[in-house]
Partner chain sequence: MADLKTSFLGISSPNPFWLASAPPTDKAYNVNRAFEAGWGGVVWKTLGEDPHIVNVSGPRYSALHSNDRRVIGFNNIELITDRPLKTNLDELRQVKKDWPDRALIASVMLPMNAESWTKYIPMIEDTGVDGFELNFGCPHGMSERGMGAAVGQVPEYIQMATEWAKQAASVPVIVKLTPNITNIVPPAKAAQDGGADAVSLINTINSIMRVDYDSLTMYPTTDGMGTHGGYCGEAVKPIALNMVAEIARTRELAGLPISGIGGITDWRDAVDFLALGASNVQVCTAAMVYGFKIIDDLVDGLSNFLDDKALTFDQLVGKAVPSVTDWQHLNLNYIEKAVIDQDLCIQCGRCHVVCEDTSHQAITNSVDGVRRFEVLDDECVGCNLCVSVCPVDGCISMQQLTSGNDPRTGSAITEEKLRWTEHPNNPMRKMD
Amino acid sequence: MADNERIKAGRLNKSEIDEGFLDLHPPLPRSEALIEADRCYFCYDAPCTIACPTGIDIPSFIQKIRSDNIRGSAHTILSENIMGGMCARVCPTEILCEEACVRNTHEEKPVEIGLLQRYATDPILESGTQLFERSARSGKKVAVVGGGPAGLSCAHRLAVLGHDVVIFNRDSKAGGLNEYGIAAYKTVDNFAQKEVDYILAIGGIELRNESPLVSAGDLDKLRKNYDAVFVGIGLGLSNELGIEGEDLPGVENAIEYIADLRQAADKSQLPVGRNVVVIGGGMTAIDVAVQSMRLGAENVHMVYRRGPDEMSASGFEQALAQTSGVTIHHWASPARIVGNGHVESVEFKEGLKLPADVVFKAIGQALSAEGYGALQQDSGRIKVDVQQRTSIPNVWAGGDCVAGGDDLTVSAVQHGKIAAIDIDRQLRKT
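Kindly supply the structure of this chain on its own, in the form predicted on its own.
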């Protein structure tokens, strides 16, 4: 972030910042977990399971919690979603399983499925207890491009099925957005890496960090050297506003700042503006706005061009921002960013003008097509069928980089799982 006297570290002391970045949803103790599990009706054809993108048998895992069978409960979860620990933390359960819960009425709240899922999976991941074994080695080798949720999910399922996997990961750590792009208060105590370690511990997976694909020739080489290729590269480019002043110092990409924050050894050393303006209405916009407040910004304004019902951030996330001190403005589109050597304000088409030391762009990301131009695309993302197959034989794709997705960790995990099952099916034929 650009140097400016209005942008500085240490607006709050370390203890205040640490307090602001505690676990957003503290884990349930056993007594509360058992009470919550007792609230489940264990529905036949449970609507919560239908609403889960990975199809976890939710009544089954909750029933096992009731009988203190934590290992069995975790196995039910992780069999369908190997990243069930992270999804228990970051899934918008309020619009998925918990919204579908039959207890979700005006008179009572839904069963806290996310917290129960965390209750079951945390002990397994913390202890490193392996719940899965590899099948006999198939002699086949699969390249996975991208070490995020889709790639890790695909790699784990392939390894369980007996195939050898090499993950080519762009970053210095695996995990993708789980490691670099999610608010720090949602995944404390280095949980993202604990989950990566658990996934890799199955064996048969080689992780090559700092190994991006940079040309179409790289993809061709993988197709020649491996029996199958899975592409889970996410979205590498931040969308631009396309307005005057966007190149001024102090105008930042939200996702890059969140990555810096997630990797910071001491958050009190992160610079933060006094007046922060966030442009966008999704989860990334909420995350950077709330974290700016918790780092000591005095005023944070989040501005979205449509109404609250059209924001991709859930109602819970919007409420979190507001209760954290963020002011949300709707129906306002930026016209230009004003400044003399550094951003000073943002003017909107509707007449709104906000002072700003820092402006965060959080209007979505786009696919970096470099190296993947040969794959047929739809609306700027890789086109796949229901089995996650791309337009090129023996190449599958999943996660945020594919068309029609909802940019959720849980959906990326499902894409990777579906692709792995289909890859296995195809490899067994050869």
Contents of the next structure:
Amino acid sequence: MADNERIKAGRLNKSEIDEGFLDLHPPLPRSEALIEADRCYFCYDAPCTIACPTGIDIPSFIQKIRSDNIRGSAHTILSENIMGGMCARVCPTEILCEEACVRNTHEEKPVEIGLLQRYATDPILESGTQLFERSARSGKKVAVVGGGPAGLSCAHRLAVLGHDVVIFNRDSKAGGLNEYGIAAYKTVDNFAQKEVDYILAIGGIELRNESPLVSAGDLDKLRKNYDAVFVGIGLGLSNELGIEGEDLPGVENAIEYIADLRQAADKSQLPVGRNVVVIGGGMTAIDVAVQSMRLGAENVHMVYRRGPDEMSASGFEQALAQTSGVTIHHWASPARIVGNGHVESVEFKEGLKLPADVVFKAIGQALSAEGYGALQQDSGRIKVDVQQRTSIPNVWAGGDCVAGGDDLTVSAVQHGKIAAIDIDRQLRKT
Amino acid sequence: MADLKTSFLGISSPNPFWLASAPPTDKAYNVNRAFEAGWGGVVWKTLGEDPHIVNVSGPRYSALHSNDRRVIGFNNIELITDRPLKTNLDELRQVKKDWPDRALIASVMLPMNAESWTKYIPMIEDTGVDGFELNFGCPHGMSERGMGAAVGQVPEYIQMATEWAKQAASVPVIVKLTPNITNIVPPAKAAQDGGADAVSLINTINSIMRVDYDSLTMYPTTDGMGTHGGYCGEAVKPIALNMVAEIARTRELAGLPISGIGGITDWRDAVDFLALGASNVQVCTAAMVYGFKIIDDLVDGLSNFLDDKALTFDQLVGKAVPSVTDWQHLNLNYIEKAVIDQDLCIQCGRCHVVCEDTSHQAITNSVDGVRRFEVLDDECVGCNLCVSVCPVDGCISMQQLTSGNDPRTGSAITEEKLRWTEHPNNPMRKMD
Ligand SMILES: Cc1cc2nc3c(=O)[nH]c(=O)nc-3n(C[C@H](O)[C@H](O)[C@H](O)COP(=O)(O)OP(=O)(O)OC[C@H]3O[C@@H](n4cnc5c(N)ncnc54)[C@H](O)[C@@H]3O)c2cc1C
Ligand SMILES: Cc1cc2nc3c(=O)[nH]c(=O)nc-3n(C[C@H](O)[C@H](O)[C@H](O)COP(=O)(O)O)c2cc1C
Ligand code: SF4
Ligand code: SF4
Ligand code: SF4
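Alongside the form predicted on its own that was just displayed, please also present the structure of the form predicted together with its partner chain.
To see the whole picture, the full complex is given below, headed by that same chain.
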């Protein structure tokens, strides 16, 4: 992003910025974890487990925290969700496991499942303790396209089941949006890469970064050279507003700015506008708005075309934006972006007009289908069945790139796991 | 406010809460603080012959904790007083002078010969104490020297030592019993036969807390070695209550006053002991865990309870004793079923899984495909397991069947009582 008078780095000093990017939910010390674990009722057929997209046996892992059996607890978590560490940080628990917790009925305060999950997994990832063993080698080879949560989860499970895996990844680091997208204060201290390292340590997985597969010929080759293919390429395109002024300097894709932010060695060197307008109502919009604020923007306005209930960002995320100083406007759609050589303001159909040095577009992403046209689609994404099978034999897909998902890390992990189990079943038949 | 001023064996105190003989009553400093806080009386830390014993200088105590480190049970290997007799006697004399309205009892432990008792009892009584408590209960250390529980486990010794004490004392004598026996009645009877004015119980229960998971030695140790201690605190209350009730309902022991001890932490615990036959109570662990201030809740909790129930203190004492009987006298025709209040149920499913796995498969996990927990009356045996595990107070209750048939057995409900003594399945039944 341009660095000029209106958009510049250093609006806050380094320590102020560091403070804004501290761990959003600091880890529980043992004393607090034990008390919190004690609040779990060890439910039968636990509603929290049913609500977890990866089906982690939550009462069991909490029970093991109570008895200081941390290795056992982490094993319970990671055997259903190899990204249990990241999910503990980024899952919108208030609409998943914690929403289902029976403690809500009892006292409107669920067990802090996310924080307990982090308590159990952090020491294992920190020490690199290997909890899994590979089955006897099958001699089969699987290609995984995309090294995000879906691809990594699939690869890990396949490796555990005895197959060899090659991951073809577009970016220079694996982790997908864990590395390039998730808000920085949710995953501090380079956690995304620590988790990638932990996953790869199982062995049998070859990671090839900067190896995008973008032509139909690529997919054909993979199908020929490998026993199975899993596609987990996420969403490569950002949606456009399609309005006047969209090309003005200062109008940015939120996703790209966030990726720069996540990769910045020193956040105080990142340019930021004084007046920032964010268009959109999802997690990306919230994240770019809050992070702009924490980088030193003076006014951040987030504008969404519908009401708070329709926002895909959860209530907790919306509240986080508001307490961070972001002003949220509902029921307003942009009409045009105005500026002379650089964006100056945004005008909305409903009459609202906001001054802007930067406008972030955060109205969703779309599948970049180049090279994957042979796979049948459904509402713009790859169509799969309940086993994550695509329309082409021996090709599975999962994560954000498939239709019918909810665009969460945890769901991508589950897709990868289900696909791996089905691939294993198929490979053992032949 | 109900009047809690009580007289136990003619020894009056502003309330029935005494501190048991233990560290809280070790010396004048502690006892003065206890009386300032409002305790009704103290049983001084057990006195013995000079030269005084010595304690280990490592861990004496250890605890069974809940996850939030609440102390549930407590273990100790402390011996009797480790100070010279004269120091204790001087302090007893001064304390009685300073606190004339409080009960001051001297706990004693002496060797099994008449001379010791004849020599020391009058010497101690001379300080002005209101009574004696004979420590026949200490289960560690002292018992290895032929005192404490070593006496308390042999009824003949109890009787003998009690007689010696009674001959030498002009103030009342309480005999403190050990729970480390199979039947509490013979030791209590021996005390009574020896002339005891009352019994107090329980002292601590032989215990080893756990092992150290690193060294795999017992825990705690003194220089690598450990020994069993005495268990007390909340965890022991049910054991103590049973022993108190056994004494209270034994005909031959009728009229023997009881000072109840063991796990008393709040006023409800005191109500348990009083209703089951104790006419005063003693506290040790709760004070060691929370400090003397807990007396506030003990006193006004009990007083408010008596007001609510419109009972006097004396009316509460022994109130529940008639409800305690032998198993063989329970009415086998009486039938209860669990009933779940669906408005209170938070759907944790605990009742279902415990009944399914370990009881009588009498609670559903779904009804018409929807998660729902309902009792099946044709399977429920009324065991109270689900009530015990349900995390919501009052959500499951046991309700009596008063008419029709028991859906489980098909037999008609009757008001007629049927006890095991008359039950057709009892080969030894008494025929009328
Ligand atoms: C800003 C933002 C914030 C978010 N916050 C949260 C949150 O707080 N909680 C939450 O649960 N979810 C959040 N999400 C959603 C979550 O990040 C995604 O659902 C998840 O990362 C999807 O995983 P994936 O593996 O399907 O795709 P991605 O994470 O997108 O990974 C795709 C991978 O495929 C690679 N790739 C792409 N194209 C190709 C190609 N042609 N060839 C080879 N490799 C390719 C990429 O390099 C990348 O490694 C957020 C998303 C965004 C954008
Ligand atoms: C550390 C400690 C030391 C004790 N010392 C004595 C003692 O010297 N004499 C005695 O009669 N009982 C002694 N006891 C037993 C207590 O007086 C009391 O009977 C027992 O702890 C049960 O009551 P509680 O559950 O309220 O603690 C001691 C108990 C503890 C915990
Ligand atoms: S629903 Fe809540 S209380 Fe029940 S098992 Fe899950 S976390 Fe524990
Ligand atoms: S009372 Fe016992 S048998 Fe009846 S439902 Fe409860 S647990 Fe089952
Ligand atoms: S244990 Fe209690 S709260 Fe839980 S399902 Fe049963 S009745 Fe409901």
